[in-house]
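Only one chain comes next, encoded as structure tokens, the form predicted alone.
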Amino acid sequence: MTGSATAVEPRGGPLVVARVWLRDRPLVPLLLLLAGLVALLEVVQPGIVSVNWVASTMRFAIPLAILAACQTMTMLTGGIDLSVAVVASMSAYVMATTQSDIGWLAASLVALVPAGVVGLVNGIGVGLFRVHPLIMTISMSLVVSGAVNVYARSNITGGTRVPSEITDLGGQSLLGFLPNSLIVFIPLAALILVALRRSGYGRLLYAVGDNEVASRLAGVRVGRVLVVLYLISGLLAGFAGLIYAGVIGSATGRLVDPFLLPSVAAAVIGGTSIFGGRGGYAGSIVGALILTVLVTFLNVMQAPEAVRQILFGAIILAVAATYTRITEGS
């Protein structure tokens, strides 16, 4: 009949208008499986979930959030950094051998020069000779891992120590419960976050991932765009391996590799895509918290190791799938 609007119910009823609804907010299924398994890990070891532990969490996910920043950014250009958790490594390993020769502040300064030399190479490499950034930065993985090893065979005698400053900032917590290291998290996640969603620069980001070419003949110089990216990637790898330093209390030469993998896994489990043009930061911060509290579930059920492997692969896939099934238009 013409002249009448009538409202038609979608096909599937209250459950496609559910999944439209979790898919203009996807932060809201991250938060609630974190909640999800905060709950299950009570269950599981009652009287666990207590100020202490909610504020040794958020210590242990804080450097896990800030590589995930870095493959969050490159990933947003259909791009990745595998070299990050090497030059997190490097940093720490640097600060730590330095520090007592020119001082705490001084050698962290130092300490971010190479990671931001490690950058800058990944984004010449990428954005003006056209590597492809996963064979790219596993090169340079692979060359700083050496120079590590030639440099801590160099200082066999100088020693390591991680200075109170740097621990303090990174392993102690304010009023109890409030880690340090969100001093500088918080300032420098709404920076990222701005930054991505407000910024010039982040609206490039997203063009170049979402359609390289187009970008080009929009007059969008790419090489330079993604020389500053890995740039910035190097130099957040750097800092993120300062404060995990600061949460273990020592540095070695491979003291972040660990945290790869879970750095590509937090920015995927939080939304964004491997192929470049969606995603963003506050769901990849969720995912590092997702991350660091089903590791904690998995040392609470004591499985052996390579049983626990097994399941944190098995549950990042099925979350990482679940997630995109539910925020992703059918």
Given for the second form:
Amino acid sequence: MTGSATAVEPRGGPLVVARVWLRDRPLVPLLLLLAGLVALLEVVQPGIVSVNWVASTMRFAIPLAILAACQTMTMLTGGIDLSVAVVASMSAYVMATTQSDIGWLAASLVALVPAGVVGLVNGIGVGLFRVHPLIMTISMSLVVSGAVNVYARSNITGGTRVPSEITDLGGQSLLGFLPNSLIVFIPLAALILVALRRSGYGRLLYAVGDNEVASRLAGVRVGRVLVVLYLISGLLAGFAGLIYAGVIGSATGRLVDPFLLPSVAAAVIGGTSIFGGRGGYAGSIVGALILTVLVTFLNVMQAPEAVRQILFGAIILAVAATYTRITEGS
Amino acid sequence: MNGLAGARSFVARWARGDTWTVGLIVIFVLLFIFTKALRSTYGLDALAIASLPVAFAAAGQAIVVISGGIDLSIGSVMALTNVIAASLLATYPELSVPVVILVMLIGALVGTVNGVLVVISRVPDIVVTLAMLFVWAGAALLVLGTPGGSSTPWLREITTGTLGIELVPRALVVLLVVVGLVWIPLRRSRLGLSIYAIGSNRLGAFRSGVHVEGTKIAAYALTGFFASLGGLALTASTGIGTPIPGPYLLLSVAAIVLGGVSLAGGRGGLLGPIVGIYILGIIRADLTFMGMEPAFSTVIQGVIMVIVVMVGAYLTLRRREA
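Can I get the form predicted together with its partner chain as well, since the one above is the form predicted alone?
Zooming out: every chain and molecule, the one shown earlier first.
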């Protein structure tokens, strides 16, 4: 079946045709970039790309992809959630400090409670009080990181340990190449993808982000939509923290903090507009994979930390700029 | 009209137009009067020195936010200018004045790079400066791998201690003089007006003949310049250069919000955010004086910010509906 834009036979050379074709299929350039990066990695260090390597890349990419889901969904409404990283660290830490008393399952559920509370407060601030999402979530992350420190002080004798059930989920692989965390990630990603495209709530997110006034006039209770959205974002962030604790095998109060900016970057290079209304989760998943491979690549190059950071920033910017040009067209 | 009446009506007009800043100043004065911490253990000059780098960052962030952008890389630029200043001052202690001027120029140049990238990439400001946050932090690590370098005595002398009577800290004087020298003429100039114009209505400004892209680059250059002053203030107060960015991005954005600058652009000034920084500083001093743990006082500061932004947003909402 031909897309509507290709049916209109764009005038101009093959370059224009290619551009229009790419604009309708935004995932293609991303997948090409991912394949290119993997190929480059194999050229730089022959033999590195193996079944094991794929499994370990996926293991590291999955928590990032879940955090990118928080950014994707909030960005669709024109918002952003800058509290996801500290919330994820908090959940991981709470789980690791309570599991010896109440068992791993109860500890994981208990760890999601504060994550949900933070998300709810974010939602109330953004949805009902109309605070700018950037400000609301930055302020809440100040509260959360302070609260984690206070909790760590009171818990100094407790000690932390990540239970084997969680490390199995995050750090082990099925048949040697399928990370166990895929068992939870595939249904979760499928749910988000389908919900964003097909469910009424998912479409409301696009509607609110595209034109908030119009959706309000059409009878959408924008405030409620946003409260639920940030609640979901908080819970997902907490969940990502638990899985990442499993990947690493230990937990501190700041475990997931460095993932904040990459989570935004994954959604952005995945093609979700930070102004809302445009984008989707599939791109963010590929974005998370690209960033993870990129980090491996910079590590393999054995570049000093300074050069690594510079290249990381420059590549994010270059990808975002190229992508903006392709998808927005001329 | 005689001079006194003119001045009085000017103040009245300013107070009517900028009630938020007036409210902040009142809160600051009340806090100052009822705070014991500042008179016994922790002087006003200590508060002014500790707040100086953040205050410059807040001023810089305010300018770019007024123009409708945001600079997430401000903490990294401060770290970069901080280490450049410290390492150059360690190598050429006799050339301290040219070094300081050079560092300011580098700050403006770095800001210009940010602005040019925002304009030519057509990527949203927040994404570009997010990427540049990594780039400038990496550059800071290239300049100085570990904390080191040194400062110069006069940089420390002009910012520590008090001036004349005991009440006026030098750091505050430096801050107000520098910000005033740059901002007051700028605000009355064509460029200043253009910065407000592109922030409040980009298309409208373009159709009125404002050079939108040039103005945007100039706003980022000014932010970079103020970030370099923040970096120099760090060099002065710590005596060394530290290549790891401090919490200045978060604090500068917090100050913007407290200071009544709209994140949507086009509204607010530089005085509000600076007073906001001092209020945050005084609260921190109070909590420390009351014997509270630093971790717990972070929670309280965060809660205060959450409440302030919620009340502020609620009031704006009410006003719009009324």
